[in-house]
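Single chain ahead, by itself, as structure tokens, in the form predicted on its own.
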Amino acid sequence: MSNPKAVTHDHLVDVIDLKKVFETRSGMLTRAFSRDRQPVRAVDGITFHIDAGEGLGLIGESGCGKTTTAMLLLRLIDPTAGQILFDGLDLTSMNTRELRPVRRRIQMVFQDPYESLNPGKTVSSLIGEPLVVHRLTSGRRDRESRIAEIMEQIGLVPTEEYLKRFPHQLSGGQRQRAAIARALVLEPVFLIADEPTSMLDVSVRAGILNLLQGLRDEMHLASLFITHDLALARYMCERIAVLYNGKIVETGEREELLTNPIHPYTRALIAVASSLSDFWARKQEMITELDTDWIQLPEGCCRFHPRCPHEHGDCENREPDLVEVGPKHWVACHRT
């Protein structure tokens, strides 16, 4: 009998019209202070794909829905609508028991390793725990061998110096290496990295990025790299998707998108990254001050139009579709 959750697919990961709406609570304080609050559309109909071994960068300002997207892909939170297809399986139709073997193949490196690692466990216990949960080793010696192997692979050497340490006894870079080891010890095929260097000193960021890039190539990992830093996305990813207020507004091959940005929001992000002084001199040409509560924006309009200096007549009345403007280059803007 065929697997009812198996689907036809062309990519390792296919996200189709994915949505997440957070309902506001109706408690006494909410009613007293926020009478007109509406549900928050954190992720509102995004579609993208990732091939085996490919890196996709998801960029955008804080609060745009990047981390919510990651949590949806892991099914740590349930989507309101849409599909998440992974290697031929529809994750959105699976229950917790069915998801367990799949989660071994999808892992995540969180932004803050100090919060993602249990402070009461040693490095050895933290890295070995996933092996115990998924029953992937035949005994203690086998598990210890695998722990030592992955620690050497991610640069926590000599391993005997770190095995019995607790997270607070590690530097920021060492903690993030331990978090990476914990994610990769299961040998996943898809890795989600949620701003993995933003909590680290500048002096150690390059080492962590080089480590992730090397492991990606070595293990042929597909990856979703979440960041607000265009330079990091350019270094780590083959393609980039720009997220604004729960919507993908532009996506394309790395060099094409960065050298030929079309959406006003993408152009503003690149201008800030290129030259802050030049951006401030030309700011009014790219982006205006937000004078509207974006959470309260009605459905069926362009999310960016309150901040767009080039507003088109359709912006308030019709939501733009992602349209192909060049080879593998898609933009959602009425001006295209």
Given for the second form:
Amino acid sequence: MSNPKAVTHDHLVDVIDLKKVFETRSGMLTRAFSRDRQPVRAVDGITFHIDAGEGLGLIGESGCGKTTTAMLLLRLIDPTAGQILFDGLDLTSMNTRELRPVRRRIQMVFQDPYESLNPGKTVSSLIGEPLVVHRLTSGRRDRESRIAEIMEQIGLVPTEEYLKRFPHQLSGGQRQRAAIARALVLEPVFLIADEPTSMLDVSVRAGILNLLQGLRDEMHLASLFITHDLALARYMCERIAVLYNGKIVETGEREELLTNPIHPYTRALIAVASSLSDFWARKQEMITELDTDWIQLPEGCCRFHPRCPHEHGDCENREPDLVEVGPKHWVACHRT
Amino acid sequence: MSTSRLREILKTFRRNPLGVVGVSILCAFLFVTVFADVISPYDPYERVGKPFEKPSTTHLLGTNDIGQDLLSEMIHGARISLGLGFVAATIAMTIGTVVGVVAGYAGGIVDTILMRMVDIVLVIPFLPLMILLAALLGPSFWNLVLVLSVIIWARPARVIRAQVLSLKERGHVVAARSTGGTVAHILFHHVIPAVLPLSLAQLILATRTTILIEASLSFLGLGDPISKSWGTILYYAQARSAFLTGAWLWWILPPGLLISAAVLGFAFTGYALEETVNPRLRGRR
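And the form predicted together with its partner chain, for comparison with the form predicted on its own?
Let us now look at the entire complex, which starts with that chain.
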């Protein structure tokens, strides 16, 4: 990643300067009588890449654009600007029909397994649906054996017991397993997991995470793991990118980033995640809670400066670019 | 629709007293409609007595102006009134569901055009329009059906569109899109099965409206004068001055009550069903 804007085909996924601006739509009257509402720059020019088989953790707090990024990668929403290259194909210029074969190779596990499974369908038809959609199996028998196979793989056993159940007859963990089966039955090469355990009981989280990790190794899956939990990102991913207010502020190899964080936001994240004894030592790293509406920040300043514990120099006037500070370690902060 | 969901709906429905009353009324009418030939004492199209007979043991509700048995007329009238209402409502609901699903899912310009059409239909003062259409097309069963369905489809289309709008943002629909499902797949597997219960509730409420409108039109003489619907009976009663002669008690009151009962039956069932499939409406009474 010598030049973040360079297009290289040895990456499986290349995201280049991706932007998504949500216009706050309002009628004539609202526009005439209320204060101007600025468009929301949910994802504001992010660039990253993922190699085949590699896991990238995207971390950040609520509303920073993590889920928007995932939706953009799947083209569930259309980007405002930028490119998404998947295996050399530009997803941003494709229409729905051209996207279908690509969607088979990129799959997503959604955050909430209570929402992402159709409540009116049985486990077998839920897992079989992707196979039907992509016409991957010849006939019912073939499909059923494929479904049973994947159910064993993801640990919904004995399969006969679960095949005819409806989502409301499953526990949260079992639902998420079914959702994972839906994604993996297509044998994708790239898996996006959007906080796959945040809606689950703590007791079943480890099981789901181990399952995902095992499947990643087994199927040589590249993955984008979206989370707000540093510990999870550390456990699941080789590299980590920290997202703040639609911008990547720091990215690097897992150990390098965690042991040598540079951006004050990353440092703050690590401070809150560390153990209680460390907590007091790292207290000066803490940042204040958000007291300004970050949507309202003008362009051309460091997004983080209202919360930054350090002196403001250029921060209010110039937006910092990502600068390489070490091997594969990039930071966007004026202080570096 | 899956069986588990259906069972759940039935269970909730049974706990709703309004719905139970409504369904009982409808069942009674269904029975009368199906076994009209067996129940009615005479053939309603035959002259079986003297004209203008008062109620007696041979003719429980008397006879009309040409000596046909009124009770038999009313029993057979259920067939035409309810049948016509149901057929018209079914056609209207089919149109309404298709328009609602397409407008809601497609969005954008398609949605705008369809919804403006709905607006137009909704703001038309419908009784004058229907009188005009009925007069223009001439009185017949199918013309009445046509006129009724043209008017009725708009409101359910709105309701269904709203449901589809919220449905298409639901997690499992988004998940199906991300899997690579085609629009047809998503509509037939995820959207339409989910709106069908609502369509059914709307169908029953629409039937209530069509029955009422059919009665009004027939009463005004704009229905099919040959077929014996409840509205037509009222039309002839009015034309033969039943109100002035005291015959209203057996010539006008019974069909009026039958219309009210049928409308109530459909309304109760419809409301109860709507509440069952849309829990947010529960407890609004």
